[in-house]
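Below, in structure tokens: the form predicted on its own, a single chain.
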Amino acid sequence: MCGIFGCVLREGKAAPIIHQALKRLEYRGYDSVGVATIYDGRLQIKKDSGCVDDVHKKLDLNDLNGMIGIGHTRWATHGAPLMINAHPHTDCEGKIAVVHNGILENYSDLKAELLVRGHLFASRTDTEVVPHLIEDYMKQGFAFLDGVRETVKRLEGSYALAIIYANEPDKIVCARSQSPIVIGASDIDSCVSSDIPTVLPLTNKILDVQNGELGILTANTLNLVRISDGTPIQRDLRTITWDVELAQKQGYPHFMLKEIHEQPRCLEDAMRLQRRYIDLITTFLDRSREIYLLACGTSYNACLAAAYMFSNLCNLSTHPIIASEFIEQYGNAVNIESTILAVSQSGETADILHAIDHARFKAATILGLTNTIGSTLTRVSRAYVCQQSGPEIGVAATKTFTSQLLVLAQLALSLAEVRGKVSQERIDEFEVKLNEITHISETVINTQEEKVKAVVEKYRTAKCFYFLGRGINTATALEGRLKLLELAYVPSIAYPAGESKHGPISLIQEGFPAIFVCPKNETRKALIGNIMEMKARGAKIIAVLDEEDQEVKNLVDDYFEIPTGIPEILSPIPYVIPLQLFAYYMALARNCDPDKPKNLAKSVTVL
């Protein structure tokens, strides 16, 4: 996700402080850097794509004058990682500068409106509508602060904003809706940031900005007002006792746990995809005679689940395929009527790019789903969609997996609607559940984490685990097993539960732990039979189950509960979360570092 920092000083230059703050934001992941200050009644801006050190070496970020400024590290979601798309962005007159973390859902409509009014845009970002809209309101007679408030009232989506205006060089205005932002206060200056670590070298006194609030900073004052009506808000400063390293993890002991807890917010962002991107991908999929879902590792498990989604909703056979096996298995069968939907968090996975090169040579259509705008996958795809999860620091994928599932579910639903394979009533039901999945996932985390810890303590010395599921949750079982292998180095086996009698059950002995993914759907009756087969041979049964499924609760030794009423195609999203937590806490119990599993890398860029 993008990083924001700004400060107002009583004396000295702001630029060097902003530069160092941007260095402390590097752990969040980014592709571009920029700084804007006000000096002698004018904006001074330096920005470019690349890392902080490289941009500083090229432009000297410390050279900007002025006692007030804002800075930004950008994680691209709209527009490639180029200098022109780097923040800060300005209005037509170059007097208003804005940095932004978040995703504006209605930027296309706002941009069209502003273009009609004669505004000129330089970038392909969603953010640039903000300074132009503020400028537009100020031309109508609004003061700067009121122009900001009227602007943010019109924004839909998520945002944390920091804004400066050259004609009022003593203040920063900030605003929040869902994306985090905090204000820091010391005796000699004030600062605003999307993250506490950048504030701590200046002060440990923090003023929290909540959703729907506007903050106004000067060197001497801090004020909060409601965006809706401008009424003042009184809130006390709080003292932060974390050190910088812990603050980077927002108080969590590891990035992985932080990212598991971030999943509800990431799922919200995955629901904010621009409709035109969904429609474009849908058009290509609808034209295809055959669709291959191409991925590796965790992304392959997401593709396996997606194959069930496309089959269930669209009556369309799709082929989930591990990228390294694609050429040998399907290479000669691919042709101009084939579509490859490649799924890669980094967009740089070597096996995927190698397979795509082969498919392009065969004239297949290449589509992409990635978390990284500007990656090779986005450049070689006819069309792509960004899952908008933000950077994932932990090596083991968690939030990127559930976001991929949600994007793929939206694509499957869109294609089903276009192909007329699903009734409008059923589509409406799915839309409701799609919008509930964020709350459901948050509920799972809040209610099951302590239970996971207790179950881990019970099985921490187990030498092997089974993970079993049926239907779409075969993919959930595979992902749960992968997380345990990656993080705790526990030998684990995952199978479709119906295959357990065809070999795997031979390993079962007294006390052998078997984890079943058991939603309350059409597979449940068969799964109960598989549970009984394992119990009869002495297995200890752990189930991820529907909270209302008393029958299965009575059969198993331990269980994690998921809220009831989740459609089958969405069930892997909440059902995988206890398995992520299980792997995390099992790693801790076995003295393993969950952020840095041995022999693994975040992006595999070699064949």
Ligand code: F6R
Second form
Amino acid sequence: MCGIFGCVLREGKAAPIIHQALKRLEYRGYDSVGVATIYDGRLQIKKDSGCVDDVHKKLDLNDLNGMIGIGHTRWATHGAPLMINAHPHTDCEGKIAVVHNGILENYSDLKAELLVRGHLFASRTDTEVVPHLIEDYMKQGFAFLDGVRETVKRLEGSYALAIIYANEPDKIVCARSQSPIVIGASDIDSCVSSDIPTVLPLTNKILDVQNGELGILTANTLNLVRISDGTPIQRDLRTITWDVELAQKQGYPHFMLKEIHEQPRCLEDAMRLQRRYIDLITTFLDRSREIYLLACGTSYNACLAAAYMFSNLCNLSTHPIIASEFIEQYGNAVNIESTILAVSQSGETADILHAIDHARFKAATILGLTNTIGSTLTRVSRAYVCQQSGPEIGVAATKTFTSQLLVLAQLALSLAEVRGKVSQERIDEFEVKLNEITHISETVINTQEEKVKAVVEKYRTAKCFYFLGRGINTATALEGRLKLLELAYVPSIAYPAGESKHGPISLIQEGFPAIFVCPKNETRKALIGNIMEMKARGAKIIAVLDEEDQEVKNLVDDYFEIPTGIPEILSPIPYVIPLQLFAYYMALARNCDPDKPKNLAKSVTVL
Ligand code: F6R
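Given the form predicted on its own above, I would also like to look at the protein as it appears in the form predicted in complex with the named molecule.
Then the entire complex follows, led off by the chain already shown.
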């Protein structure tokens, strides 16, 4: 996730406006910053790695002339967070400048083609193919606008682009597929941005750009056309009535709710990982004698689920381990034949880095799964993969958890393929389901949110909850519990449901709420037994269940429904969503701020 902005004015300097806009977009990433303007028929560019304030201190971002310009703040995906990879990127002649938010899936093919045609590349980004491709089309005789349209027609993946051309200094061209972009229009200027809050200080008149559309902005005019055939689109401006703070949350009252709703898009991005990262990690996993899955908190719950994935798909046992326990539990056992797959959203969690130090000392191989390129974890790992969820602002992990699960499932599948542990038929079936998970998650959010609110009303004063599951959904139950206790401060208990009879069931009394994660899989029969034993002792049962599971619906007091037909190892992704929403609405019902849980920090950098 990156932030892009561009503006074209009738008078004055664009650069200070772009600089201020990038400050507001910094929540979308701050690995590097760059601005390009056109002055005197030439592009002027300033860019460097670092956050907006640091780059401004070094380069003075306001000190660029020109009434038109574009800017970018980067969340690195392809290419390290270095100056050379900072946007804007340009063509060979330095006349076309491009800023981009998104991931171009076919950039290596395009780059190979452009290299053969003599184009020279300065960066390791996917974005840089765009200015070169436009240049190439223009060399073939296309006008600038047509060259842009031909170029974006060939892009696969996600993009929000803003493009300027030194020879046509009156316009910015923007284009969209999957990544957000809006155009703002006032009496004296036009702008384009990744989000509405950044536009609001300039104007509250917004023109939405949809997927497959190209926008052309001058200081006085706005035009939209279809990318496919160039036909014009008529759309009215709309007036935004939110204040800036509400707009930053895109109309949601809290970042947590916004991030829960962002999950389908993040899952889609997690499906766009480059194959070579998955392959490299798979190679390391394949040759290791033992694998430790190292993490804390929510990321640990993802590792626990991953242990079931590796066992189910690859017949491989792994050791999920809470990082702060690693040295005591496995410190002596770990050796040169061990592999540590460390999972950390921030990549900076001290417990994890401390455990990794120890493992490196014992010559183990370190692999990483993180959301933060450039983090310490990426530096200490032999190989790492970035989950590409974009910054998570809510302290409680939500979208990063489901994306971690999806990346881990892809790794397990890839290892199963390499080891010949699954049939081609099963792989094919599984891949279909992987591709459906985005839509399924969207359905769960859209259909279950109101139900969650109603169930919260019934249980808002409960003193304690049980969260129970079996198999891989033990991890889902643990994650549901963690969300509820950290956000709504309700003491809660979670464990594999089969353990009830070994002790915890003694707490159950009339009216005690117990939440069961109950997909239709091999654990279901045993789980029904666990539901019955709780019911017999007066517990109120809430289930997250398969929408077609009438038998369990008849047994329980309340339920949340998940679309049918999800393979077991992907089930934690949709099944955790109602539990995230439950924790969120319980927090509200109990007057707690879900974005600022007490005593917690987003990144825990102390031991
Ligand atoms: C809970 C939560 C924490 C983190 C944990 C690890 O909602 O966010 O439990 O999961 O602190 O953080 P990372 O993944 O950054 O290592």
